[in-house]
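A single chain, nothing else alongside it, follows as structure tokens in the form predicted on its own.
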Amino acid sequence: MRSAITICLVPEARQGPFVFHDGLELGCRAAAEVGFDAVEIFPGSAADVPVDEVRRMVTAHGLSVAAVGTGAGWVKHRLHLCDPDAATRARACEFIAAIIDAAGDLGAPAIIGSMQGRTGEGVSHDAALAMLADALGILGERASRHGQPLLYEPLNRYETDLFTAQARAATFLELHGLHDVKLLCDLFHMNIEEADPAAALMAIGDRVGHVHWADSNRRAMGMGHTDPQPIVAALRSIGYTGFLSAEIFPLPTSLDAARQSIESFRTFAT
């Protein structure tokens, strides 16, 4: 597994669970020098992350691209996936489509997390997830193009009334032939909705895209009351690779978050 770390380019999300706030350049140094594999990009836009610009940087400090968030969308614009009109749902899709191909060709797979919207508005239920379904196989396709997965993240109940447990995620994504959709298992959202984050991971097997490394409250792993050995442990035994990501608060500072974070990285997944 590889250590990640978030950074954050929307003014409007400065209060959010990410580590750096202060432009690419500096996030990536500073997650270099702490010691990390790759960020995780929180972007305003497709246009903040100019793919040439962005592969320069990342190289520059030894790192890559973990994965590039499209939350945005919604921060900025109120922009999501099952909104009752549907030139509003197209323009969602756009977006993230955009942001997909830049991702992409960063080799790095896109996240769909408050993009994905709730029911409400005239939008029942399983009208919601009949949307959802339909946006997620054209945006899968559109990651599949670049060799991505494109990565769908169940948030907790106070976010989404879509999914928040992962087995239903993964059952909704097999049901609707999504195989281009991995599922971004965050461990804060878990340790809200999961009764054992650990048996969650093994459930649902080769469906685990990506992880997001936070304690239960947000912070870095460490500073609140997850065990991470039988979450580490799971995984292993899953046979993931990938990143376990640190989108958490920059509590105390975003230094002191760094750096506990990768030494709980270090500790427990290395």
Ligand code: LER
The other form holds:
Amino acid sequence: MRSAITICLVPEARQGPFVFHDGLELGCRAAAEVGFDAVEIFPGSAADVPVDEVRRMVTAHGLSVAAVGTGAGWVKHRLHLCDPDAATRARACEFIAAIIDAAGDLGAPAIIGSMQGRTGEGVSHDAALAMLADALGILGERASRHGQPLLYEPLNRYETDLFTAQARAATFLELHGLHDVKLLCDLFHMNIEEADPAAALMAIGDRVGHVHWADSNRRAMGMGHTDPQPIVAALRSIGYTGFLSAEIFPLPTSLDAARQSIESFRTFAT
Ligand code: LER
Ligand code: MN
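Same protein, different state: after the form predicted on its own, show the form predicted together with the ligand.
Whole complex next, starting from this chain.
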């Protein structure tokens, strides 16, 4: 497994669960100094990820790109995949597709988390799931052209009513033949929604595509009450070799959170 840490390029997401907020260059420098293998980028849009420049920057610091988030489509533009208006849904898809292409050129997958949406006015739960399946099909195919999976992230109940449990999401992907889509397993959300996070990881096996390495309170692993040992044992037993990426609050400071994350990574995952 490899370590990664989040860099947020979106001022509106300053209060979000991201460690570094002072631009890509400073974020990469800090990530490399603390000892991470990779960075996970949360851009305002694909325009924030100029491929050649980002590649040069991460490579200069001996890093790679673990994944690129799409949540700014929701945070900044209120775009999501279950909007009742087809034209707005199409814009949401275009926003994500552009990030899939930039991430793909950087050898990384894109994440659908906050942009998945939820049941809403004029959109029943079944209709929302049908919209989600359609979008994941189109966008998963797009990701596969880059040799990347598309990462779909079940969230906790306060952020979506589509999928909150990993096993149900995995069954949905299976039923719809969405073979290009893998699951992003965020240990913060799983702490809320899963009876046994380690067992949930074992049950979905090779659908695990990425892991957000966060403690129960969304602080760095070791600052809450999650026991990472059975979780890492489960990931090993399913043969997971991807990233453990610190999508966490920068508390008490960005640097403290980064150092605690890498320490927990080294203690439990290497
Ligand atoms: C995104 O990765 C996520 O976990 C959501 O809770 C948005 O913050
Ligand atoms: Mn997450």
